[in-house]
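Only one chain is shown below, in structure tokens, and it's the form predicted alone.
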Amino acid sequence: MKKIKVASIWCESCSGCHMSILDMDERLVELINKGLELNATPITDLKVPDDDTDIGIIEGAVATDHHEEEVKMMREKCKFIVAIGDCAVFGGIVTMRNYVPLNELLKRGYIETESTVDGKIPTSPELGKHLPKVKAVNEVIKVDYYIPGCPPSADAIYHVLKEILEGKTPVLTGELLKYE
């Protein structure tokens, strides 16, 4: 049996669309055992994924450089892109930045809290330079599939990942786009 390799990342986010992957509980194994494997995701702690990838799943928004460098290099190496949850699908709450001059957030969120005392802005090279505006997924390289939420139900993730599996296209209807 052809293993079907998948692969995950998220950007700016709060991880609870990765949390709804693993509320799939036992259905994650059966999953598995019709031959989904689990490549490079923040569950494996592997972050490359190898470039025969299937399913490559995006959580989160795009607002740094490394995260646009990461949604492309997903593109190049999976033959599908899942973009899942609000932020990823939409851009999310994490676009409330948008609204605010770059300049202006990091100032406020670094020196002048009440509680910073000698506070300064990051620099370091490690840490992605944050792009002018907070994107979707779709805004910067192709999706294949959606699953909106926040989060989205372990119940939409396991539908599409199972659609997917068996060579079907995912459609999400009635109870599987609704949200608590």
Contents of the next structure:
Amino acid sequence: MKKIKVASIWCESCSGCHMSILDMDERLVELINKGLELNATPITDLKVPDDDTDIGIIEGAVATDHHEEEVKMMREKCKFIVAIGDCAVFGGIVTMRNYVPLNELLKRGYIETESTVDGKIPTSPELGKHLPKVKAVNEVIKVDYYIPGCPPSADAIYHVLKEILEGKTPVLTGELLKYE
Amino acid sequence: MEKIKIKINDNEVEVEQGKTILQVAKELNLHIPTLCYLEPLSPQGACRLCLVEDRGKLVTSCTTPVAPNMDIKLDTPNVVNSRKLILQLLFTERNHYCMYCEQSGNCELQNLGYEFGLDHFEFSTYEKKFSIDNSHDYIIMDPNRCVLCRRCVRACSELAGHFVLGEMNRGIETLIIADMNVPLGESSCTSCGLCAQVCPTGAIVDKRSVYLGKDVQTDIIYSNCNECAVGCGTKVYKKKNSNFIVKIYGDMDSEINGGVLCKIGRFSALFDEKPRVISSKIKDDFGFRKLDSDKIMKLISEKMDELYVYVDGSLFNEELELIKSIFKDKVYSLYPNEPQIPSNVTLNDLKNANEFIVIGVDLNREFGVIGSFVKRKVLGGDGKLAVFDSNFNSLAQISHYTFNLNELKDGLEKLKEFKSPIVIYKELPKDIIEILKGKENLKYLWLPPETNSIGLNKLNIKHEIKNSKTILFFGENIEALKNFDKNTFIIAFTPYEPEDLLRRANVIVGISNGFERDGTFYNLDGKLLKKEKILSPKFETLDLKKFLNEFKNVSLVK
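What does the same protein look like in the form predicted in complex with its partner chain, given that the last one was the form predicted alone?
Below is the whole assembly, all chains and molecules, this chain first.
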């Protein structure tokens, strides 16, 4: 049986969508029995997917230059990109920061919060630099399939993965399509 | 109406000329998605979602009348793709992230997104932020969620007649504004709340209901409002498995109000925080003591020979009939309830009339829906209004003639262009009534001072104040109780407990308020209307009907 390699990353988000992936419970085993192979994912704790990965799942919006690099890498290594969750699909809750200038936002977050004493804005070169605006994944790379929802239900993720494994084009309708 | 033949989805149908494509499709049970279209409002064609194809050309079905030889197709790829594109544009214009919107789940834009399977934004979003207007007591306006459908603007003028909302600027910068761009709370808004009811998205929401859950979590109960004698049709949203009301909407199909409500009917009832009588109690030298219903019955039976019974217009017909059957001719109304000049027009006549004389009543404050009917004619341009009042009257701002009440005689002389105007009044001094009676061309609409004044009349319960040793009072408005002699023993059956009552009454019995019991009442047209029981009683209140029935049986045995 041909294996289908799946990699996943999360960018600017809460990891709730990965929780939803795990929420497939025993159906995850069913998918693995059908040929799904988890490659580099936060669950398997590998950072870089193989070059011949079939499906790349991206959770979260693109908020820093690191995220930008990561999603571009995913695009290069994966045949299909699936954006899951409102953050990856629309930009989601993190786009709230687009309505406030970046420097004001960092000042408020790191210095002016009521509980902060002697705060400072982190400047370590290891950290990604914030982009001026948070973007949805499809504003940076081409996305093949979308699963909106915050988080998308395990049913929706299962439906999409199963359809891809069976060689069909996944289409979300009815209860599986939710924006919140 | 003349019939013509057109084709819809390749089927030949006979339709009435003058109807729009959308109306025809609805009659044939064919679905066309709409957003800016709403039944009683005039169609505007603002959102373009109702596009259909006619001989290869896209037309908006809500504004295009049917014409001979039309060949309409509802679901061609061209139509569906156009609708999808329009939805994409609507979603990316302004902030339509469902995640941070309280209206998510009740939103017509969101539902359309689901219907057309929109799973992402095709275009990058427009990121300008508009400021939110939170100045109003009950309503929040958030232009960031607005799809510029103008339902609110049309509802505010065509239906509610207030003409408060309008538009400013052009294109994507268009804003819905109140008056000449003042905060809504400082505008001429009368808080009727219709804009929040018709808004398809979260752009205009009412502050209370928006955080109390979605429509699917509520039971909808159709009932008539019993706050005044108009008796508007309402849709009450009650939270499932709970004992509170989420919101009250006007019933768009109601013959009485057609969806319009006033501030009192829509909001005040929900913010009712008057202190309630939480149990039954009797006053003695040491203050109040609790009393059960058997003791109350005994007490009334003992005093049966020396008492008079007073009621007010807050009671329903069933309760009044019971009281009348027990206490017979000893029942009187605490307040005047007969028209000084009887009405000879109905609400429907009022809606179609063009000449109005409002005397001594501020419609915006007391009878908001009647005010809406008058204002939509007057501000709409085909109505004339004269106001006579000795106090401040908010209708004076829009009236063509304004007089003091004591100028009535001369004033009426000056209204030459009024052919047969409708006089709208509530309660007037005797001399004013005499002047009015002398005029022959006037028609009258009497606004009963209490909800069920007409019911009191029909049961022949007259207003008369008689002093006696004991007085039994049933009703909500205890104001006039203080006019009785100090030595009178007062037993009051009432839902609310203002301080006056505490000082004056000897026995206070808590009964359910209007939302906690059901019954029928007559509105000002004499129409029999039903108020449904929506909430279960909150305190140890007495079920008035049950109590009266029991008392009736006990007194019959004797």
